[in-house]
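Here you get one chain, nothing else, as structure tokens; it is the form predicted alone.
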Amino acid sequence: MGKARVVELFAGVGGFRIGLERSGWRVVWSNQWEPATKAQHASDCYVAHFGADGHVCEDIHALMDEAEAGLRDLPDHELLVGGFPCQDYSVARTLNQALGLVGMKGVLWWEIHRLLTMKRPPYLFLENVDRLLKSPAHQRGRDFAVMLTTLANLGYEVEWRVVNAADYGFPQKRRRVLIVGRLAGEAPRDPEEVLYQGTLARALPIERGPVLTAAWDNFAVTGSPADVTESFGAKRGATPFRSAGYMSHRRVWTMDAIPAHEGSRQTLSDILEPTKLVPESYFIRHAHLKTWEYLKGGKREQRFHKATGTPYFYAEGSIPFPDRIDWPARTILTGEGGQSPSRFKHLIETDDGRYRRLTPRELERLNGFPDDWTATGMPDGRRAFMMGNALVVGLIERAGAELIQEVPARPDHVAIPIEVAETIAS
């Protein structure tokens, strides 16, 4: 009962918390809604393996206004963490459908913020794709700048990473970006000892040498966010933001961060199952093999628009086919569940000659979960579905367990009130 406290936003089925738990946090209370479907397959799958106690499937918007409100008692916790949705900044989309801050799901950045600003815990952990760092298409860096901005309004400094699990010896190539945040001291920290001694650089090591000890750029986060979201990167051409980073008291310190792992390193064929125990509904037709081969080819055709007919040529590249299991495999996308062809689903050749789709086991070994967690009663796509969604479970783990040594040996902190945490900030 003693160990720090979490409280978990967007828990989807729980990655964020098995990494967490393996590294000594303790999570007190939950919160996972999917919105514009009846059915809750994450959240039970969530209470499956946690229980209900401290879980609350509802929406988050509700939950946050009873809160305020004084009609919801939420608990006191050291770490804020989440997943929170990124379907607005996902890579599967093209750039001008990068919505943002202002998209549906975007938005609900301002609930963690909510959060911060009600029960001010000392510490927080967040998870997104890497786009954030570049969305929107048309004022790269303004979501994340903005974030940044009312994290340091509510007295909170930053560091930041952009991960590819791979480079740390994961069965997977899946980038994300890892923010940590802190209340923060009455100076900023020395940048130079955050970016290559904080608690992602000691989770996950990068590079350092003399040419790059001093190689960040800085520059500062200022205004309200309102301010923020007229201004920033509107005449820039490229985000400012780096792979690696440390914001402070409004100033912004970034790099580009080389991985340095030195330890073993898992491929695709590791976590592949005997095929002997493979359904043979996952196994591809002969009659499809070329429908498969011709999505995931390389092409330059003529097409033509739908409404206006003009003509146009599409392109795009190829992808390995099949999938090589001697490497990483490709980023698990929620679209990798279903029989039918896709350019962008794993296929893989068996050692019988024949040639498969990947099992909701195997996708659950790709990000790190136990075999069969979500086979909690949801369908196999919804299975392909919610790992398409999740994240790398050892990422969190190894970041977790460097961040709990931060905590006082009794978890019983005292907020700073926000009139000193604005001072701070300004």
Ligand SMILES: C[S@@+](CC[C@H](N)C(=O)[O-])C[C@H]1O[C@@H](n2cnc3c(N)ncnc32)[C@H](O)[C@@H]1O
Second form
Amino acid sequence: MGKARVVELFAGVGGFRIGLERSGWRVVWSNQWEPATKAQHASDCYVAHFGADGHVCEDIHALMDEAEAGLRDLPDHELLVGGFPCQDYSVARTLNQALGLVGMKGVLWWEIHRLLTMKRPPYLFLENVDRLLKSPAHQRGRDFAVMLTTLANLGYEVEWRVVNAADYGFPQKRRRVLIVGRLAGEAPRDPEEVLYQGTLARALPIERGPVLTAAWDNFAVTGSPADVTESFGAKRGATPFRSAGYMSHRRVWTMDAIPAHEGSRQTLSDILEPTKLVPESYFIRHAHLKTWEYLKGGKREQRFHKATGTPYFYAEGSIPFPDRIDWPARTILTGEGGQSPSRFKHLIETDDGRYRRLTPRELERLNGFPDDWTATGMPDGRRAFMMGNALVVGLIERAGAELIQEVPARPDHVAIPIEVAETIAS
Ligand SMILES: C[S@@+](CC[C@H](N)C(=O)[O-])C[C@H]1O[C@@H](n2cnc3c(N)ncnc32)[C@H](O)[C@@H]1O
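In place of the form predicted alone, output the structure of the form predicted together with the named molecule.
The next block holds the full complex; its first chain is the one shown before.
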């Protein structure tokens, strides 16, 4: 296990770390810094549980500048992980193309890219919203294509899967894309084997059938990252990236995966606290109930633009009021906390006929965190925010358990020097 060292970027309150430590990995360095607030609640929570050793609470951009200038040492590691914010990954064309790519400033993907370039860890494991495979709206799939191209240029191959945690028995419907990369060998592996029995498919099995095999898409991500930025997806209406995929040496194989799960299935009711333990502030005052009901209801009504006064019709469907507790919960969003009525916050009916919001502890349970993980000195609204940002720990644990088995088995994983990788990829 000495070889299973992890660097964790965009660490938040440590969802990746909890899942990876449960599957035998050891985090040797981590970074978390929240640009929007002075208080650093996520980093404080992380340090409260894991200690300050090897943890840095500073802007990743400044850190990478220091590391590139030789002013900061980053430890060697086998696995780089992070749940990074989904942004526009386009690449600016530099005056001198030979200088390579210049990622747009402030786009955090490029910080991951810089670290991969510097340290060349043999494995990476990333998590993101599934919108990453479709964005931006005017060039569907472009951002993911940029990401794949730059990874191919660094000599990595990639498996990805869009996973809804509830499909694997977890008590929350949360769709995210999991991306596992590794330094590639000299040629792609058998794509059928990777898609059906690769790291992610072993961790989160899928149905096998002739229909799926026939539905494979097979294409290449060609050109420089700047070319991809300019042209990828320009002529297509839909993204070519489906819910399972493999990219190696710039070739992409992708298909729609159907989850296969035979174990138990949890619902919202499985994680609820007894009503008598829930503080009064979580119960909805009778006078506010109508507003909650209205916000969650379907509507088609005339509204007026604030600035111009122009009338328009606003329409939206209904969402369950109250939330069904015999189903998995809906996705926790960052705005889940606070008492104000909302369409998206969960609202449940209790056994004594009242209505209430979910407590921070229940939100932690929906993501598989230990109880009171975020009770480290931040207000309840921030605790909810942290869970909206976090991930389903059990998914990370399952993928981590598969991935760790590959580490000792691949002593040759730094096989291709970066210059050679670039030649193969171009
Ligand atoms: C999607 S969240 C990841 C949450 C994490 N996986 C967890 O389990 O809590 C992204 C994190 O990146 C952090 N972040 C945003 N900008 C950053 C920057 N410039 N440097 C370092 N961290 C940053 C945010 O504060 C946030 O906690």
